[in-house]
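In the block that follows, a single chain appears as structure tokens, in the form predicted on its own.
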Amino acid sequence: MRRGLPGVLMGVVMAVALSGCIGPEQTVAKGDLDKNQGTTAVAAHPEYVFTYAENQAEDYPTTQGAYKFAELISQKTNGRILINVQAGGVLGDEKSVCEQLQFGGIDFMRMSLSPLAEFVPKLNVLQLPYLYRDADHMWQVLDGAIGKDFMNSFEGSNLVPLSWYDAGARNFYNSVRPIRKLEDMKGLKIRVQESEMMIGMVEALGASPSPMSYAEVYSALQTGAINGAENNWPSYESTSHYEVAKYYTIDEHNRVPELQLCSQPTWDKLSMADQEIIKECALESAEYERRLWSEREKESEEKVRQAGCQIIELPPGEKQKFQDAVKPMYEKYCSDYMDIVDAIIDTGK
């Protein structure tokens, strides 16, 4: 999909600024255009300039993974294919961006499985609460035959999956009280993603789900429209939610991986050789993002603890009560895939 001159210039900026040295705390500034022009060898007339939508901030690991993806593609095609990364949700929320991706209005994105499952229902399996024992268990599943099977489940969706990104473990946080036991969930208004399964999980745990966009959460916590939310360490810290909801309970109810996606109409424009380059770059950027994620989790946790937030770790006995409360969801949402659920649970045992 060709873009006009402004898009081309921005793509060049991203490719140049990302020449192999951007770390988790660096960003790409639009004002760097003039000083970077002409400092790298790119095609005089790029064949393609594509748009990549990312809803997180510039310094977030998934955004940095997107920039690495753009950098690698520019390098491996000598600037013939450029990617213009638009971070911070400027192109819309994940669901609306995904809809645009399906008809080629946007070319690439990184998306959480929770809203993505609305388009590919089988993905509900991978976000069942308390499905994984730990992070190693999840990556054994996703990097193995089961993960490949899910990648092959997108036919007819107009979406092309490229690689798995890490998004850590999701935990509950709120502004009212520490959650130390299942009964503490009762009566809390918890923000969830616009996902039927996430709504069902919060209801099963005794709280009231409040679906809303990610960008609205801080103000909703401030005003008391909601009492809490659930997310990983970097999201809790980078959005400053810890300032208005200081009780963070580590229950790891979800390890929801994320996917880099390409629009099917965009994919169909590319030669097989270019498709292979993009797949290769997506996998390489995923390895990079996972390393950044691990580093960022530690940094975010330290910052939150230093800010005086109260961190609660559920004892095993209490966590089992949370797990038991959501068990009926497995059959409700994934009755057609219980063989896959069982295979995931048995992986690595």
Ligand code: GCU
The other form holds:
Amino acid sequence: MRRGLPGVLMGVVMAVALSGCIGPEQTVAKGDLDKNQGTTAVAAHPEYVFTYAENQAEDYPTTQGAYKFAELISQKTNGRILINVQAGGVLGDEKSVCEQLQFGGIDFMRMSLSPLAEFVPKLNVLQLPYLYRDADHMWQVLDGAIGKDFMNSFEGSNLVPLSWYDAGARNFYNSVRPIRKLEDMKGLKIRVQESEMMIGMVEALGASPSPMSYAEVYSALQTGAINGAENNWPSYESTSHYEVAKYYTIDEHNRVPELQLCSQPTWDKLSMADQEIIKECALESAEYERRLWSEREKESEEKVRQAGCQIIELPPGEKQKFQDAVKPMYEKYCSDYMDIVDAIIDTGK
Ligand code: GCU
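Moving from the form predicted on its own to the form predicted in complex with this ligand:
Then the entire complex follows, led off by the chain already shown.
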């Protein structure tokens, strides 16, 4: 998934990452930036050129959402603000990119809530295992008052949340055996995201958690350093994990939504009018991403089924055992927020 940056673009990224804006005498590698800006004319001297980090491949729904975001901002500011999307994880893993956002080294990113909750712990509430009945339930929560309240919970983090992106439901997969019941989890070494709560989840299910960044998972599966991992259909497919871990069990243990984020130091440089434009474009790009997401989920599922992966549906009785095993996590990781957990469970009932 990692790709080298063209030298000229790397120069732009470095210059811009340091300053966040460019002076009148500096030039932008316009040809390189154009691919992010759709058909919009790019101003000769943009006021800002910002960097946006994305760890998924070019054709992935979240990356396409990032390009849409960049295109909309360029359109609405007549090329005065440009967003330079860097996909494929070239700027680093989510945790280190997030740290860079905090001091303004990178301006924007899209991030999974699991590692993000290490920076804003309250976010663990939104990804508790088996919290949502289905996708509609989750969107009622995120698009409603609870989601807004979470958006206002970033004080002191040096991060500004912009909009929710979809990442579907996550399922376990491995290279050893089909997981048909809870006991099948026992002894498996399962990669988890770099998150205390996800480590706790895999332990609660009887397996052995191995936290590592997304980019490391393929080779760890291939060499047998881990037996399996867990992720949504598009990630399982686009990373080719399905080629090295062919048993995929649909247990939907959690839905981990994602956020587009802006660096607080970057945000503080902008006028209120520009902040409004950025928020609007983030929301519009999120609608776009969610549409692409539901299409891609089906395509990815189809592709891995065609490739001969063994897909296992957990029978309801077995799923209940998974749910019972993780139930103590609610108090363990979210004891300060049990009122919100209850409000989420009651949403839409
Ligand atoms: C999903 C998510 C990524 C994340 C990955 C992971 O694919 O979109 O942002 O890095 O899960 O499991 O680490």
